[in-house]
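Encoded as structure tokens, the following chain is the form predicted alone, with no partner shown.
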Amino acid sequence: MSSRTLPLLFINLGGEMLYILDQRLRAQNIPADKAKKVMNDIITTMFNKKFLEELFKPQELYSKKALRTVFDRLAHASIMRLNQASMDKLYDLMTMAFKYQVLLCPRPKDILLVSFNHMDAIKDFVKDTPSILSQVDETYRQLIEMYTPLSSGEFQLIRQTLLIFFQDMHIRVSIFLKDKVQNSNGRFVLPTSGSVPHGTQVPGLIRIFSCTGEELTRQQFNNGGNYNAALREGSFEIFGDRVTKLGTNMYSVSRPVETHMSGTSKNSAQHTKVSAAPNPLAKEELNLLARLMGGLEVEKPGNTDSVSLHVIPDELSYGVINIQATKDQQANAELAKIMGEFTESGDQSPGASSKGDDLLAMMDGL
């Protein structure tokens, strides 16, 4: 188990939370200056310094039920509030898309392409914000100082460690049912074809050599799929064309769901920007979060400061649950309820828990 795995689990899964909440609050016709404020006060939690020192120090994961308690309280830093149903949806996809983008990742080393990724679109929600995006740039630093000198060994249990939190997570996505990437039991379906990791050789190709050196006879044989040779390694700055679409956001028209090992980009020069405009493919699952998550209302002046839902638990409710929540006091009584069940028998060692106590604590007087 790699002690550095906890800022990339975060900060990716943080990047498909804030892919999906900007879809909802484009598709609900939140006004301008509430949507703003609610991913502005996100990002601004997500990247606080103190928050940020916590997490990069080397560490075990926290268990499922720690991070998925940070989480909770990270969609609920702002205006917005969520009911239980909502969040579990959220958190099913956020947690699935991560997961199926660290199966594709062709080489482990590009966990941290699909990284920077999420924190490039981060950028783009915050670039009319200097103090927020100030602190987007200081957590760029930090993970380039800390992951580009690590050796492919190194990333290699990275994505162990990662794959090993995900493995009991089969939860069915539409988008990726409709473009077949995942089986109706939950899980993926690995590509054969696509580029190959870059530095290696499209498999096919037998060689012999004689203990000098010398090539004595080359053999040909059937790969079984359908490779290319990577034209270019990903750029791991600041800036720069990541290569791999994986990380980018998936509900938006024109980046479809990557299917292939590796993906190309037609403009090397920058990022390629992506369409706020909603994926039709995607646009199953998302009726469902909405209709989970109901109709965004801004309260009426003299209570500025909190956003109501109105929530449909499931398709099959024949009323409407009108939950009127203020900023803090529902949202509390409903995470003192969970830290509550931190003191049962669960998943994770004592010093995970000590450790997910902290970093919630500090949470909570962000």
The other form holds:
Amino acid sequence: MSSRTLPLLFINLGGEMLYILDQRLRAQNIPADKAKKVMNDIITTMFNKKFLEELFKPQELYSKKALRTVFDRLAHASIMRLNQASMDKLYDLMTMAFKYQVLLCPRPKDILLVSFNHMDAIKDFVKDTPSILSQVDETYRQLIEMYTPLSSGEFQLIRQTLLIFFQDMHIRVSIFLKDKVQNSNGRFVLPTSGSVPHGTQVPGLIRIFSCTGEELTRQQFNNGGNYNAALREGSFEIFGDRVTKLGTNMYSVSRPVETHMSGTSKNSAQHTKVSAAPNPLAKEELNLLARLMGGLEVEKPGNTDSVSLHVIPDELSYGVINIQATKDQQANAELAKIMGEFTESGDQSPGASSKGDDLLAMMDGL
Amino acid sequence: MYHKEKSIQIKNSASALYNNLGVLRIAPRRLTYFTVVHANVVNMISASWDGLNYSHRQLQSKEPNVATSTSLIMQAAFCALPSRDLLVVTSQKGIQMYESDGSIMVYWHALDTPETPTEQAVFARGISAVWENYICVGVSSGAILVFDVPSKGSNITLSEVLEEHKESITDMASECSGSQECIANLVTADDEGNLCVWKSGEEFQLLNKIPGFDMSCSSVKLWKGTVVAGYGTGQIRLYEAVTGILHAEVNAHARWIYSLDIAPFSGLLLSAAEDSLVRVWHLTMTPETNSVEVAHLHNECVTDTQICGAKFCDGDGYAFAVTGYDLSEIIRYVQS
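Would you generate the structure of this protein in the form predicted together with its partner chain, following the form predicted alone above?
What follows is the whole complex; the chain from before opens it.
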């Protein structure tokens, strides 16, 4: 559908990944210099100029498996090592977090504010490293240039494209379950209360006009919810108050311990809490991105320096249905299909088969 | 006023697309057909009125004679013409028309899709049968394709392309598919909220343009010469079609409206939005005073669901059906 969806998907998922990695690095007491190196290396790779150039080109969204490959490579673009189970868990958390943010965005355009929240946090991670900082700033400019002129309808199309990507994903995430923003069946809580989106009026008013435009009557009706007026609009500039908490770091140290509260009052508190919930079909371009990601130069010292990270299921999420086996089968089927399409059809670009091999080799290497 | 009835289970969940529910009532066979779009598939369910028999079918979006071609479907809707009923499916690649039971594809129209993707997405969206033998389909460029449909067979032809909208078409609606004489019988809506009012014929005539306020109109209906439009701000507005006079403005929903429907015999209006609510209203037109009344009758909350389709199952509004994003069922409500 929308050919402008991939940059937002990548940046937001990347942002969530960094929040989780940052939390794990702290939780596992990884020495500060090593932790910083891991974060810097990943962020440098994420915002590599050539990679971003490719990312921002108009294109269809990648399939889930294809995008997963890009993130597998990104996660390994540093001295950090993740085993398969940890990578799976990391990816589940990232995708459910962004699904939550997309669903809960009051207006489709707010997805851009969520993206800026992620960008703001990434900028903070690298604020001491000017070279990476300038890459991040350049990305802000590209986001502003590409997205701020879009209409509400175009943003809704982007949102609908993202929702098709996230369709039927109901993985339960412990931090969401604890906060009561997700039900035990894996579906997110959508409150019928709180502030209406910017530009929307609180439902309840019917106005009738005469042929000359004068208001004749006004009546109220029961809106069945508990809404209040919209908050001020967030900033779409490089610096500014984004207003929404969606896309901010829900794993940050300062996050207060949540006590169990009743459903409705919890929902109205969502907007003021510091913490916020974390959380189809390309061919050649997809592989190009994955290849670009893998080919980027990052200093990799010997094994003794590598950082082994575990994304422990019990701590960050539980109750995950064993989807691992199915996922692998699907990955293989899709890869095989891509391989098949490269060898069968004649109009693929010359390097197509080597890209397919490359992709397969990457998956084997994980 | 309404109570929930047994839901119909569907093979996949509904995608978040405007007007994502098609309903066709087949009285002689005591059946109702439903269509729900999931990514590149249309789920078709045939439900018997006694609630005992359900049959399912899935239609894929693909060009005929092409083995693998996946494109996402934007909308599936039934077009009821005097001589026949057709099911129209619009996607990123083109427009497919099937016999109403989905058994045979009778027509395929390919859209001009560029070799490499462009910034502006390409797709077809917005479907309406128009008196007497036309089917109109909107395109992302703003163009409206008018197809001439014979009473039988597959000799459907593209009769005209209407180029008035500059933004992607979102929805369209018609009335007067009967003996009633109407001045205007088609309204089309776009992503900027602009509405165009037309009279059908060998050459369609543009009767009026009602400007939007840069806010997408995602669902539109036409009834008794009145345009009923639902917007991304959650507002519903009623305009007199031919003059553009604003009759009423309702702050109806807290989120983007995804679907509107009207039961023509009773004047009931159904609205559904991302805010999980379906609302039932009553419209009264008084031609003598050229005025309109809107009364709110009922709310249904589909907990934790962003609704993407809502339609009455009959012309009186005795029953209605609802679909929601990620929901694998069609929820039904019946008047108590």
